[in-house]
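One chain comes next, on its own, written out as structure tokens in the form predicted on its own.
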Amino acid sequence: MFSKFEEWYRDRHDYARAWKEKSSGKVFGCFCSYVPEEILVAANILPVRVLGSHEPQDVTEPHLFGMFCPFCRDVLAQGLKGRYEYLDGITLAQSCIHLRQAYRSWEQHVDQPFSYYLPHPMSVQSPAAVPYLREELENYKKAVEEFTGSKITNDDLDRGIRILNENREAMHELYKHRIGPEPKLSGKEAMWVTVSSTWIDKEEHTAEIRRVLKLIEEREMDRECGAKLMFVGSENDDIEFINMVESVGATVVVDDHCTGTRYFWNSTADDMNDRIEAIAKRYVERPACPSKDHPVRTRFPHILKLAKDFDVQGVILIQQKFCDPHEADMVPLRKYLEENDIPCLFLEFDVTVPLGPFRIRVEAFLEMVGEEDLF
């Protein structure tokens, strides 16, 4: 049922090359989920999230400090190794200094026709955040128009907003089937869907979700659900890790990270005369990355609500090694969740994940969760 999403997840580069040849369109690499994809889709550009490969590499040492997070180093390695050679442009919306350095090094050392650093407000709780981002998005729109040689009209923006919103709505419909005593899809299958949505043509991706939604209600799972878990933390698209977690008696039913729900959770208003302001409002008000979640930690109640809505029995807190924003969040977040009767397991990720040791820790955590459910 989810084989097309698995194929897209596995063959992301082949898909982008084929799309580019078929459509004669341009492909932009997005270094962060804060990049305003509505503007790119309006310009007939395919947004492709730049992710790592989870493979050891030895090409970034001259460019990035060794204590920068492994995800940023893995991302830069993909550019230096030529795996995204089909890109026509790259964009970073400011999120953290580690990823910004990876972007700047890519910009300097990888031949790219177009690059754009998009200043995104770090203080999204400020009243100035939306007007500030609106002006920056206007500048970005103009730069894209100049590069493509085509004007982006209000009709184009309406189309971009509609296409993105339809995909987000379809994702929400699919996630509803992860609620209840017997979820209709595994966490691994959900990861194939959510992560592939960050680089597949959104209309094609939405159509495939709609096809699955017609069939999923009657689906009989061939595995026990086990304990219902939630992933929270740094970027995570590691299929081997989630497969291991679900192989020892659990199902991941929801998540909060930037290649999961934070990417698609809220929509862009489609009834505002100022389309650029509507887009700015969406990216300011979306579930926040911890790098932007201050002075009030708005993430914590949102994460707790997700855990309650999806009847989560335990949370695995995931942090990319040396990820400063998430590192600052992990201790208070764990305390907050445990005070609300949700047990937590903390795991620190590197480019490759030590599946054996992590398996032992996950098994012990599941035993603890099972014991708590007896009382």
Partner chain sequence: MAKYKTEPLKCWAKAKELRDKYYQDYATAHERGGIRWTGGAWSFDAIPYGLGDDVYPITGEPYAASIAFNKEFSLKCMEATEAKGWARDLCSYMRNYWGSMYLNKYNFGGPYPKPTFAFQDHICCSHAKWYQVVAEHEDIPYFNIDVSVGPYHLIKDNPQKIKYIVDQMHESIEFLEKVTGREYNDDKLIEAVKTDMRSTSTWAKICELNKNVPAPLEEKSMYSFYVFGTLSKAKKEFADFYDELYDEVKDRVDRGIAAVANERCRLMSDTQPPWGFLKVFRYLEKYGAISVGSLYTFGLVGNWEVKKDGTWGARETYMEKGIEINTRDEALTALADWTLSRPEWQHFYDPGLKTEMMLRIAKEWKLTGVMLHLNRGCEGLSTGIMENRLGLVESGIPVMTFEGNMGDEREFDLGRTMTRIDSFMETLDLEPISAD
Second form
Amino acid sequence: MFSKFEEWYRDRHDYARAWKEKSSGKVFGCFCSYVPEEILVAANILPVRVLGSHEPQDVTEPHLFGMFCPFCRDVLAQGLKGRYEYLDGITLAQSCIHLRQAYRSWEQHVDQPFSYYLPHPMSVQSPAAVPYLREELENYKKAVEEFTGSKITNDDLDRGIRILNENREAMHELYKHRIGPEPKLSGKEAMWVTVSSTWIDKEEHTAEIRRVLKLIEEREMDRECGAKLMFVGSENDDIEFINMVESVGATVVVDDHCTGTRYFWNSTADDMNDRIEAIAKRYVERPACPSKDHPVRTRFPHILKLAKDFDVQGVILIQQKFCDPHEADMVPLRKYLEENDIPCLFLEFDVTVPLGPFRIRVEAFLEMVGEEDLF
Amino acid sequence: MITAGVDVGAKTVKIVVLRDREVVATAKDLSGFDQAKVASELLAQALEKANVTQGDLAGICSTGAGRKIVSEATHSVTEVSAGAKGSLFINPDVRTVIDVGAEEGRAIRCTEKGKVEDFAVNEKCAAGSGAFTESMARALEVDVAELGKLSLGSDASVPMNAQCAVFAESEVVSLLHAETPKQDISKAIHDAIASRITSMARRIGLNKEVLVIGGVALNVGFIRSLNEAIEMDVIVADDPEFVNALGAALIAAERAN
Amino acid sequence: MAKYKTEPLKCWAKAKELRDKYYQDYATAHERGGIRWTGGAWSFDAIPYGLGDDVYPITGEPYAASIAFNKEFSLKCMEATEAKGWARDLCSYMRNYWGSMYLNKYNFGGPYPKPTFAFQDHICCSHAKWYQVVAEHEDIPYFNIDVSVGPYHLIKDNPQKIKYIVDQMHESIEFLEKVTGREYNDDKLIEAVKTDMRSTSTWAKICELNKNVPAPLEEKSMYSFYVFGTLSKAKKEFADFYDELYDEVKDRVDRGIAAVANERCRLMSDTQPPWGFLKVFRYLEKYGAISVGSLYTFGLVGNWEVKKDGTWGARETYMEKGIEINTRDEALTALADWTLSRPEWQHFYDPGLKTEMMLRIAKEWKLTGVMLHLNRGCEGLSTGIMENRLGLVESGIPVMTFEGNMGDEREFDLGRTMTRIDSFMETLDLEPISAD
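Given the form predicted on its own above, I would also like to look at the protein as it appears in the form predicted together with its partner chain.
Then the entire complex follows, led off by the chain already shown.
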């Protein structure tokens, strides 16, 4: 049922190259989930999120000091190895310093005609954030217009907003099928869907979700659900890891990842006269990355609500090694969840994860979670 | 002119005695706890082999992690200068030297004139040194000398987390549990260390000819993986462990002039 | 026979006294009915001065550096922080600071003095998170100003960027009034903004004197002076001290007094040093090498601009230019504009900008080479450092790197670092002048 998504996940570059040929459109690589894709879609550009490939590599050390996160190094390695050679442009929406470096090194050492550093407010809780981002988005829109040579009209923006929102809505509907005693899809399948949504043409992606949604009610799962878990952390598209977790008696039913719910959870208002302001508002108000979650920790109640709504028995806290923003959240987050009776397992991720030792820890965690069920 | 080079490494002490730029004796022993004593005794042995006395020497240059404890030394240089000097003596076309010893990996870029232009050292990380192959051999329960040969029998590419030696060891255990053939695991180990060394060497740039020195150069599995990683064929120095001592002896001769 | 005359700096005693007083004043502020606040060395410390003359900050970075210098206490702080579950690779300043807070021990004696509020700004990922944790632990109010609007050359033509910061500053004043119950005084703010300009511009003038050969200052001494700009840029006593220091350094230049008697190789460092191991800088002297500064010591505190002749000099203050500052809004706008132009703020966005500035320093300060501290303790200043290395090497400047940590001695290896220096000196064809 999810084979199309699996194929998209696996053959991301083939897809983008084929899309480009078919549509004669341009493809932009997006660094970070804060890139305002509405504007790109409005300009008939395919936004593709740049992710790593989970392979050891030896090309980034001249560019990135080893204390920065494995994800940013893996991302840069893709560029240096020419895997994204089809990109017409790249954009970084400012969040953490780690990915920012991958972007700058990429910009300098990989050829592409367009590169844009989009300053993005870190104090998203300040009333000054939306008006400021609005101006930055205007500048970005102008830069994209200059690059493509055509104006982005309000109609274009409406289309961009609609296409993004439709995909977000479809994702929400799909996620509803992960609630309840017998989720209708595994966490691995959900990961194929959510992660691929960050690079597949959104209308095509939405249509495929809609196709699946028609069939999913009738779906008989050929696997035991086991313990229902949530993943929380930074970027995570590690299929091998989620597969391992789900092979030892668990199903992952929800997440708080920037490659998961944080990416699609909220919509852009489609009834505001100022479209750019509407987009700015969406990106300011979306579930925050820890790098932007201050002074108040808005993430925690949001994560707890997800955990409760999806009725999870435990949370796996996934920490990209050296990721400072997440490291600054993990300790109080774990305390907060445990105080709310949600057990947690903390794991530190590298480019590749040592599946053997992790399996033992996950199994032990599941035993603990299972025991709690008895009482 | 007769000079000697004394390389006091983390694991072994190596000595080269030169007469008019010709090697006349070498000696090697484990460093042990009393490196100064080992170095003195070994120097005496080497001189005896060369049939000269200390008084005949125009200079003694020490190098290596323990270079400052050699009381006989008239000069002292780091492994970077010694390695470059020795390597260019062996092959004047060398532009990149990769030196992998027991505790540290190094890459050195030299100019045509034999000057060190840039160098990189693997920072405090066992994953890029001989210590890594040794601990992996232990985990695999094979002799370290066998480890390299074992990997030649494999064409598999099993990815391993090369960032951390501790993680790597638990990965080896997992692979063993998953009944991965030992030769494939051995290949994965050498790929990992080669990747680590290549990463570091790329910092200074890899230019032909690339000469590999240091004890780990004797590991055929490592050399195969290194050739693949850097996508060119390296040259392995004859007696790679002695190149730094040779370089030190050459420097002693230059300074005596 | 020494190449140059040297003599100790006369300002030492005064510097020490001022620094001690700063930490004592903070600790005892409440006894005098005053306010104490905590925040970063990058904070707009001029703003809280509008609350009155009895406002005493403690800035986290130099406080943590002082802990790092005190190795025994630092280790205890690290362990206290780790015991709470925090990762070992987080900012080591932050970990030292948190540890002191968790242990309730002040590095200058007594219990850790609880601040009234936290006031921070944010340009590095750890900035806002640092005081979020402090505010939670101490149960104090917290305000944070996001300044990450891009490098200064893009700010000038985009008034909305400055406006974003100024809007937050206005908001912060409302916050300050609310949490202290005091009425805010704009005249005091204006005075503080002018003092900030004076102190940071004077520091740049002092650093500029190091273009002279021989250099009148070496970097290890500079650390003891630049620190005032990290403690409080807007404090009158510190600005006055910089005026005095300038006169003394200028006098050294006029009389040809060197910091290092055998200066023959001029270097610069980069990022914060490993504070517990400043002897590394003394080790250089064995080779007649001297670190004459760094972008860090010059540009974290000092404010610079390109002068008519194309070289770097101290940025002219508003006062020197005759620009009046009369209202709160003008003061805040001036403060934002002034602060965001400081060199060390630029590289967060693009390592190319930093490489450019480093090449400028290399040329104008007549350097032979560069020592980059790959500082595991600070993600902010290590940002892009490998690209800086490449950029410098490509421009023909010899570079050595050494890995370490500004505040966590467990990640620094003195012996290996000295060997690294030996290797680097060998590549520069320098032999030791003196024994170890």
